[in-house]
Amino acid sequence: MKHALLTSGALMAALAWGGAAAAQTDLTMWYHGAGNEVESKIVHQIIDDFNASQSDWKVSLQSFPQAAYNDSVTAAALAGNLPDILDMDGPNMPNWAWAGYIQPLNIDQSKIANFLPGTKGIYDGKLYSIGLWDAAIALYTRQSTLDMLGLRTPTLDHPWSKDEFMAALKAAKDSGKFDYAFDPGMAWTGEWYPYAFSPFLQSFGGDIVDRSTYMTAEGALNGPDAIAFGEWWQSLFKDGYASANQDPADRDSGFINGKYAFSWNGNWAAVPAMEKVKDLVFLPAPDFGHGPKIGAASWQFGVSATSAHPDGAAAFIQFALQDKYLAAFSDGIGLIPATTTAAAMTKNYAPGGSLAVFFDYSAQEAMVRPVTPGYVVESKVFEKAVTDIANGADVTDTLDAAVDEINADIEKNNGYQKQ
């Protein structure tokens, strides 16, 4: 009996020891998608699958409303309370890396070799973040509008030139069939402006900042190409092709209701538009002289600089890169899957799918916003400049003032050298 009790005690001890050894280490994750039920369901599914797939790590999620997310991260960084895993908007990543919020992401690089370029958050030669999707913009119109106006249908290989685009807007305006020929989306503010409108500037040959050094905006934002962009931009509103002061309701439904001949919009708006507009077509960006350009980089995952378990955080992010999850996000919220193999698993982005052209636009036209910590300031300066120009401000004076403001910020931060 004594021997049996000893054996039983040893077994209990062994089980207790084994249970302790099998306990999973907790990892915390913050996400910007609170309130989006479809998105949250997919994120929770990935977390549940990861937690069940191995015995080392257990991820727990805290979600924030998108509007409050960046401020919450900044406050947590100052207080030293960052989670292990963060998501972040792609263009903000360099600032967070420079400020010491995040660390390089140590994942198997072969896992992302075939990802769209815009999904890779690379700063100072290192990968800091990776996205499961990207977003792209196209020129929405109806095939019946193109036919009515006698316009050539542009393609990725043969986009409209500036002259062709302006001729299309003039034909739409002269037809008298529309409130405005073009809806650039002026009712949307914030990051929409640099994401949607700086590619026009870049297609003219300018930019928000000189990317060769990221030390000045001089020449990039106020040189001859940038001034040409500004004059063209102002002409859209001065000549009555677009409205500088758009009702938000018209941004949401104006094109669908026939108020606009052409609308500059993202793939995320495509599915509801297709439900209402049966002959909807998605045209590539016009070429204003330096190739057609659209924005790249959406939300991405990274590891906080203060994480005590960066290996576990990276393991979760690498787990989330499976095609089935990329496809689930695409089918669930309409964004572009990061790989061709994931796209092939989706309804809309598979070859021949109704949104497959957006994958091509993202792969061939997309340009990331300036990869610099100063972008968080530069984007706001650009937004104000294009708003003022649309409302009639002098183009050259406005762009010169924007350059001065950007350069002052760069100087104040010692060129955003590594801290």
Second form
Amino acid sequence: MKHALLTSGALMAALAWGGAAAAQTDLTMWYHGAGNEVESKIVHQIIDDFNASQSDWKVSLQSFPQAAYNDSVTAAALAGNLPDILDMDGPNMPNWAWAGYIQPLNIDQSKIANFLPGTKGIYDGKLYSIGLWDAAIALYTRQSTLDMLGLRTPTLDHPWSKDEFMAALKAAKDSGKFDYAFDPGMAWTGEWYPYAFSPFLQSFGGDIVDRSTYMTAEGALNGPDAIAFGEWWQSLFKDGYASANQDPADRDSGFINGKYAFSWNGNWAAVPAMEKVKDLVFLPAPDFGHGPKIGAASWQFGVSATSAHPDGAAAFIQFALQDKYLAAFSDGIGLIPATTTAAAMTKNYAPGGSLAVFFDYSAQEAMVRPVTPGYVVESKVFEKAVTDIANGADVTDTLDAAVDEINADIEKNNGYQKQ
Amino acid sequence: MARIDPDNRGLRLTVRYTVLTLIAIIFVFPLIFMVMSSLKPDHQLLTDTSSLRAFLPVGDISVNNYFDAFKRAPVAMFVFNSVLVTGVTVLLSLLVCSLTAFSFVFLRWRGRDLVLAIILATLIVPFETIAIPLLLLSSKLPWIGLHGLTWGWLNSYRVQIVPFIADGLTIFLFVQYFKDLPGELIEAARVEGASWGQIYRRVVMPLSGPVLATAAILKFLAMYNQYLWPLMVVQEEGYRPVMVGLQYFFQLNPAWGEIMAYLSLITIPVLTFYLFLQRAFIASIASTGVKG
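Can you swap the form predicted alone for the form predicted in complex with the partner chain?
So here's everything in the complex, that chain up top.
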């Protein structure tokens, strides 16, 4: 009898334990923010809140260092080892969707109706990813520099034209007070180049690829507008306004130390810069003829194609879209919250806040990078082309070669048709 | 003449030591730069790079970067993982590769030369070319452990160890060294009735200190610096090695002081291991003509 009681007791305990364990289905999530204490804290907070808010799903996190993240995801996709939820850099999303790493994101569309356009990862007409924040670029300078050089302060409604921008650079150079008039950020190789410099090309009227079909770069990257961009870009270095070979240390601190009059930089660098430069101002992008442009799309969340629980993964992502989390990320790491309501909750992006202009730039100037699986190759071809042009290569030949390389890649991948 | 010789000797020594000192400085300065930079705040570190101050403990000196490095990443765990994976791989590699080489040099079997040639041919195949097939294979291998039979080796120590136990270079080093051992010793042992196992343990290995040190150091460095493979096969933080951990410090604005502190810390096991084996390593280079 005693033995029977013990057995039934153990059985009941096992059932109870099993029932509790089965109550919440495990979901795995990968995130690119390892090494960033603030970011990790916020992500963990969202996960803890989500896990406590319902009894169906339990998310567990695995963080990766950003520089190793894409390679890890690609390897895991090959090995069939992707998590349920993963984040991705916006311009990579089409490639990952095309390659079958991620699936369309099934969340309530009304929840993201007021999100900044750059935060929505839409490919082939479907939403694949959504970002809690965006990033934006501005032309950093000092108010005292503008005053000293007698320059008009450009605004979003009335940005500098190409001629005004070049006149500003010339005035800065002629003043003799700076090593270089302009710091485009040449030391930040990699995705910075297409993110930061292709908007100049687009403002000239060109593009990395023909967005009407995404089947060719012919005409977009080597047409008259693109060649005009290339000649202007080369003149920055040839005429001594900028350095093609920048020391990384100068990129980090050159503007702050007064080496440059103007610096092309992102909102993520704004808070530390403001602490050191008291009269820092953030000017909108110059208009080179087709409107002022800046890049868009930062890191976004999506659901892996192999997830056995896409509804749970989507439920978590939808949960994370609350304004309080958008605001927490913004306050924590200086990013632009995806909605105006979240911006109003932040210290820097609330109306009248010191970085509020970035929200406006993101809303009105931002243009996503080409939404095509081929972008991962096109971005590298563009990076090489602008590097070569900056170093004195023939503009037309370089852009023609870049077009050939992009077109060859598109052809090799059968036009990046759906697999 | 009797008065000139000592002078010449003194001059020769002076020149020799001057040249050696200069060479030593060239090799040591990067390490000094790393350690000195690890003691400075970022803004000073970047400013100092343009002068000799970069090599001196001057300015705002502290160990804050070390504390911050430990706060940013589980440094001790990464070092432990690397030392464990590297140590086990080195030991198993020395055993397996020396046994393989022993078989090639001392045993007579059909196809021996062909197999050795194939193994040596693998030296010209870069790891990157086999990384993806190896990944696919590793993700499907069976394993019997605490949880019974499981499939897939990803996220484990074994997936970082097993593929690197045997390699062409280490086998080649042992083969070359064993060939130079006096054949009379082996023959004498055979005449005395020793088995091949006894010859391996009692005759060959006790004479192989230099090649063991060389193979160990080369393997240690290769394993300790592993980046691509662990990046591909380890998604769980608990198994990550030091080189993947280094990426934790490359944020949008890299924390250079913390990077230098981290590098200083992860260099300690390498230096310790090298100093421990350097005498045998140098003896091995002198005797085999292999340059590291």
